[in-house]
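In C-alpha cells, one chain follows: the form predicted alone.
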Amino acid sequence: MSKLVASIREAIEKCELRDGMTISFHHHMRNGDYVLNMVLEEIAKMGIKNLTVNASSIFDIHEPIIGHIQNGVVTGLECNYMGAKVGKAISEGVLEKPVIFRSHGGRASDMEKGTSVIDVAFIAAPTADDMGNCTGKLGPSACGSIGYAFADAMNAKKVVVVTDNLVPYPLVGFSIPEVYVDYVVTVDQIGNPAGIVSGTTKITRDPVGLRMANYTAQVIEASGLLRDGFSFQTGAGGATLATAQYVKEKMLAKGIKGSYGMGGITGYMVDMLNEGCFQALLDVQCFDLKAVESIRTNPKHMEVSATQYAGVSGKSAGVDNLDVVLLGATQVDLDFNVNVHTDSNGYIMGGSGGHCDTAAGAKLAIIIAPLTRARLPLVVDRCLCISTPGKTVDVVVTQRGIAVNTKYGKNAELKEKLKAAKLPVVEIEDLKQKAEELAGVPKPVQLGQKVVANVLYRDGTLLDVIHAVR
C-alpha cells in the first residue's frame, strides 16, 4: 500500500475538493513557502472557486493569493498573522468578507471543538514517507518545529502531506503520524529554509533598544521571577534578543536554573539550553536556522503542537507555566490595550500569533517597544485595534520609562519592587506625553465604515474589528 499520488492536481481530485470548501496551510516555512502558492495556482487551473483559505500566517511570499481574491477562487481568509503586502490589500477592501483573525492557540482549539472546519489541508513536510508520516527536522528543506500543523492533520477531513525529500517507510523520528493523512505528493521544492528566519534574529546594536532590553532584564530581576524554575519566552526582534542576553549574563551569574524556555526558538535560546539556563526548550516553530539544526540533534529541544504550547481546549498548555513573556507593539493605549495587527495608519501588518496566547498565561507579561516609531506615538488614547487586552499586560517597557499595569487591581507590589531597584517607573499617561513631545500630537486615523477583519480572541469570542482605510 502507498498513498503515494503523482500531482499536487491529482491529490486535489481525490480529496473531491469543491466550490465553497475550507482549506488550510501552516507557515512553518514562514517567507520561505512555496506550497500555499502552488497549491492554489492548480486550483486556479482547475476551475474550483470560493475557498475559504485557513493558513496559521500569511507572509509576503503568498502575495499571489491577492490575484485569487480578485479571481474569485478565495473568497474567504483566516489567519493568526498577516504581512503588509497582503495585508495592505486587505485593508484597501480587496475581500468582499471579513478576514478572520485568530491567535495561535485559539487555532488550534477552534478546530478541535469543530468551530472552524477544515475539509482540506496541506501540509508542508520537509522529509516524508510514502505513507504520509513527516517531520520538519530532516531533509535538504529543513524547518524544525511543525507544531502549527498538528491541529490541521489530526482535525481536518482530508489531508495532503506535500514534501521535497521522499524516504523509505517508516521515517523515523516521525512528528506527524501517518493515521491521519490521506495522501502523499511529491514536488521538487517545498521551499527556501533560508526564509524561516524571523526578525532581525540579532541583538540590537542600537542604543535605544539596548537601553530598553537593559530595562527590561531589570524588571524581570527586580520581579522576583528570576530564580530556580524560571520559565521564559522571548521573541526575534533586536530588543527582545538583547534582553535574553541581559537575562541569560544574570542566570549563570547566579547560577540560576531555569525550567524552560519556550516559543518560537532563536539560536539566542538554543544557547540558553545549551550554557544550562534551561533544562528544555519547548517549541513551536524554528525562527532560524541554529534553532532547526538544535530541534534535531538535541532531544532536550522538543517539538510541541499548538495546543500543548497556548491552546485552550486542553486541560493544560505551556503557557499556563509561564513566568515571563517579552512582546512587541505598534500601539499601546491608556487601558494598556496592545495593538499588533495594524500600523498606526490602521494598514494590516502583523496579528496576535501567540502574542495574547502568552500575555494571559505568563504571570509576568513585558511590552518592550520605542516611545515613538516613525514620529508616531507609541501610547495613544485608543489602539486603532485591540489584539491583547490591556488586563492582560503587566508592564510596558520604553527608553523614556517603564508604566506598570496597576489599573485592574494588580501589579501594586511589582511597583514599589521597580521603584526600589531605582528603575525609571512613570505612568502610562507619562509615557504617552512624552511621546507626543517627541513627534508631535499625531492627526486622526480616518477610516472607512466596512469591516475588513474581525479579530477572535483566544477563546474565539470577537475583540476587536479592523475597519478599511481609506
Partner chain sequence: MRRSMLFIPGNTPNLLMNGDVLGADSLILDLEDAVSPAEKDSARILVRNVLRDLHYKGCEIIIRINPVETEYWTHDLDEIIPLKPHMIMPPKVSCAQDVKTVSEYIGRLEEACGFPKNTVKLIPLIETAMGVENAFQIASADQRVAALFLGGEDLTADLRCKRTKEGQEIFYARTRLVCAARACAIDVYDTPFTDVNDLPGLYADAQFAKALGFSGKASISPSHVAGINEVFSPTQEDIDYAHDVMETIRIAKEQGKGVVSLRGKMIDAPIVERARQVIEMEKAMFGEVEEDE
Given for the second form:
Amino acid sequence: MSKLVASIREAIEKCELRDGMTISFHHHMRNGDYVLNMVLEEIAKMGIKNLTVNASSIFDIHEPIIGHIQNGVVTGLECNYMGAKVGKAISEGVLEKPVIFRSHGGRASDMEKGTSVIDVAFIAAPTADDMGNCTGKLGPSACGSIGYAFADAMNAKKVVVVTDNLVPYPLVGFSIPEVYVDYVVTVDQIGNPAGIVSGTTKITRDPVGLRMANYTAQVIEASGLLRDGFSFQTGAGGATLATAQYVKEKMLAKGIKGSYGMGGITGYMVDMLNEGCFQALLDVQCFDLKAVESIRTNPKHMEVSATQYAGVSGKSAGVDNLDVVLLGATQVDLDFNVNVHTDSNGYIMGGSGGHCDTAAGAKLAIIIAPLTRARLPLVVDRCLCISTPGKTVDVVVTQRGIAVNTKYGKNAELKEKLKAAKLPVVEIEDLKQKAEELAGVPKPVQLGQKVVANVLYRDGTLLDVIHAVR
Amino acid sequence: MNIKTSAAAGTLESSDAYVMVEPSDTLEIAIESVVYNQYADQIRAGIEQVLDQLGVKTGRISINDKGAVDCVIQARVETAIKRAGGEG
Amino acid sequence: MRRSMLFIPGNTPNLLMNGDVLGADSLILDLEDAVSPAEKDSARILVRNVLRDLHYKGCEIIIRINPVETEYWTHDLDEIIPLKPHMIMPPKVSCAQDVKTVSEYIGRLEEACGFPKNTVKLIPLIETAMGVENAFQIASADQRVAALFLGGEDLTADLRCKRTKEGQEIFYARTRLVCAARACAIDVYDTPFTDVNDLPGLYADAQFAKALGFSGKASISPSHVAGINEVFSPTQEDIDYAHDVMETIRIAKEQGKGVVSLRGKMIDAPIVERARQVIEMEKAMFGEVEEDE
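Okay, that one was the form predicted alone. Can I see the form predicted together with the partner chain too?
Full complex below, order starting with the chain above.
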C-alpha cells in the first residue's frame, strides 16, 4: 500500500474538495513557502470557489492569495499573523467577510474543540515517506520544528502531505505519524530555503535597542525570577535577542540552572541550552539554521505542538509554567492593552502569534519597544486593535522609562523591587507624555465603518475588531 | 532670502527628512510623510515658520519625511533654502 | 560629574534624539570628523535646532567644532553659542594662542547674547605633538579652559607611529596631559578605546587611564559607556570611607580637636578634599533616580 498520488490535483480530487469548504496550511516555510500558492493555483484551475483558507500565518510571499480573493476562489481567511502586503489589501477591504485572527494556541485549541473545522489540511513537509510519516528536521527545505502543523494533521477531515524529499518507509524520527495522513504528494520544491530560515538571526547594534535590552535584563534580575528553575521565552527581534544575551551572561556569572527555554527558537537560545542555562528547549518553530541543526541532533531540544506550546484545550501547556516572556508592540495603551495587529495608520501588518498566549501564561510578561518609532508614540489612549489584553501585561520597557502595570491589583511588589534596583520606573501616562513632548501629539486616525477582521482571544471569545482604513 | 537655484538637504533615513527647494513664482509646499495622517498640519506649520524667519516669499518646497521631529524638519528646510540662496 | 563622554555624529537625527538615554555623563555632538565637508552647514543647523528644542536631561553637552585653521569654526560658534552649551571642544589645539582665539570669539558672542562672561567652558582636544609639548600653556591659557582631552588617533599619525591597543606609543602624552591639567587644577580625559567589540580591552584601557590620573574617558561607541562609568566611579568601599572621613572631621570639629586620624591614618586636607569629591560623585550617580519620583 502507498498513499502516494501523482499530483496536487489528484490529491484535491481524492479529498473531494468542493465549493465552500475550508483548507488549512502551516507557516513553517515562512516567507519561503511555495505550497499555499501552489495548492490555491491548482484549486483555481479546477474551478472550485468560495473556500475558506485557514493558514497559521500569511506572509508577503502569499500575495497571490489577493487575486484568488478577487476572483472568488477564496472568500474566507483565518490566520494568526498576516504580513503587510496581504494585510494592506485586507485593510482596504478586498475581502467581503472579516478575516478571523487567532493566537497560535487558540488556533490549535479551536480545532481540537471542534469550533474550527478543517476539511482538507495541506502539510508542507521537508521530509516524508509514502505513508505520510513526516518531519521538518531533514531534507533540503528543512525548517526544524513543525509544531504548528500537528493540530491540522490530527483534526482535519483529510490530510495531504506535500514534500520535496520522499524517503523509504519508515521515516526515522518522524514528527507527525502516518495515522493522520490520507495522501502524500511530491513536488519539485516546497519552499525557498533562503526564505524559510535565516542564516543567522542577529543581535541589534542599535544603541537604543541595546539600552532597552539592558534595562529589560535588569528588570528580570530585579523581579527575583532569575533563579534555578527559570523558564524563558524570547522572540527573534533584535532588542529581545540582546536581552537574552544579557540574561545569559547573568545566568552564567551566577551559575543559575534554568528549566526551559521556549517558543520560536533562535541560535541564541541554542547557545543558552548548550552552555547549561536550560535543561531543555521546547520548540514550536525554528528561526535560524543553528536552531534547525540543534533540534535535529540534540535530544534536549524538543519539538512541541502548538497545543503543548500555548493551547487552552490540553490539560496544561508550556506557557502555563513560563516565568518570563519578552514581547514587542506597535502600540500600548493606558490600560496596558497591546496592539501587534496593525500599524499606527490602522493597516494590518502582523498578528498575535503567541503574543497573547504567552502574556497570559507567563509570571512576568515584558513588552519591549522604543518610546517612538519614526515619530509615532508607542503609548496611546486606546490601541487601534487589542491583540493582548492589558491585564496579562506586566511591564513596558522603553529607552526612556519603565512602566509597571499595577492597574489590575497586581505587581505592586514588583514595582517596589524595580525602584529599589534604581531602574527608571515611571507611570504609563508619563511614557505617553514624554513621547508627545518629543514628537508632538498625533492626530487621531480616522478609520472606516467596515469591519475587516475579528480578533479572537485564545479561548475563542471575541477580543476586538479591526476596521477598514479610509 | 530668495530661492535662486534648486537645492536639497537631509536624507531618507528613518527620523530624518529629505527637502528639495526650487525657484517658483508662487509659494508651494508639498509634503510627503510616513506620518502624514498624524502630523501633516504640524509639519506644515513648522515649515512655514522657517520660511517666515528667512523671509522666503516664493519657491517650491518639497519634503519627503521619514518620521523626523519638527526641529529636524526645520533644520533640513533651513539648510536647503540657504544652499539655494547662495549661502552655506 | 563627568566620567564618560560619548561622541554623537552631528548629522544623524536618530542618534541626536536619543543621545541622552545612552548612559553617558557628557555628550560630544560632533561637527568635525563625523561630518563631511559638504554637510558642515546641515550638521551645524541640525545640532543648533536639537539644542533649541530637545532637553538632554541629566547630560552635559559638549560641541566639537571645526579646527581654527578651517573656514567653519566661526560659523559653528555663531550658531551654537546662543544655545548655551556647557562646553566647546576645539580640536587640533597646538598652542595657547589657539585657545585664546576661540575664547575671544566666544566672549564676543556671549556678550551679544547677554550671558555672563565665561559661561561656556572649553575642553581643548590635544592631538598633535606640538599640542602635547604645549599642554601646560594650553591648560593655563584662559579662564574658560575647564579640562583637557587627549586624542590618540591623530596624535599617533603626527608622531608617525602605529596606534596599538596597548598604547605604549601614547604613554608619554597621557602622563604629560594629566600632569599639565592637574597643575592647573582642571580635569583631564582620555582618548577613546577604538575596538568597539573588545570589552575586556576597554576595561583594561580605562583602568590604566584611571591609574594614571585621568578624570574619565571618551567613547565613540555607546556600548563602551557602561564600562567607562563603572571604572571611573568610586567603589562602595570608597564611598563608605568618604562618609567615615566626613563624619570623623565633623566630630573632631565639635570637640574642637585640630588633628584627627581614622583607621590609624591622619586625616589631612587632601584626604578631606578627596572624600568630598567622592560624595559629590555618589550624589550625582544616584541622585537622578530620586529626582524622577
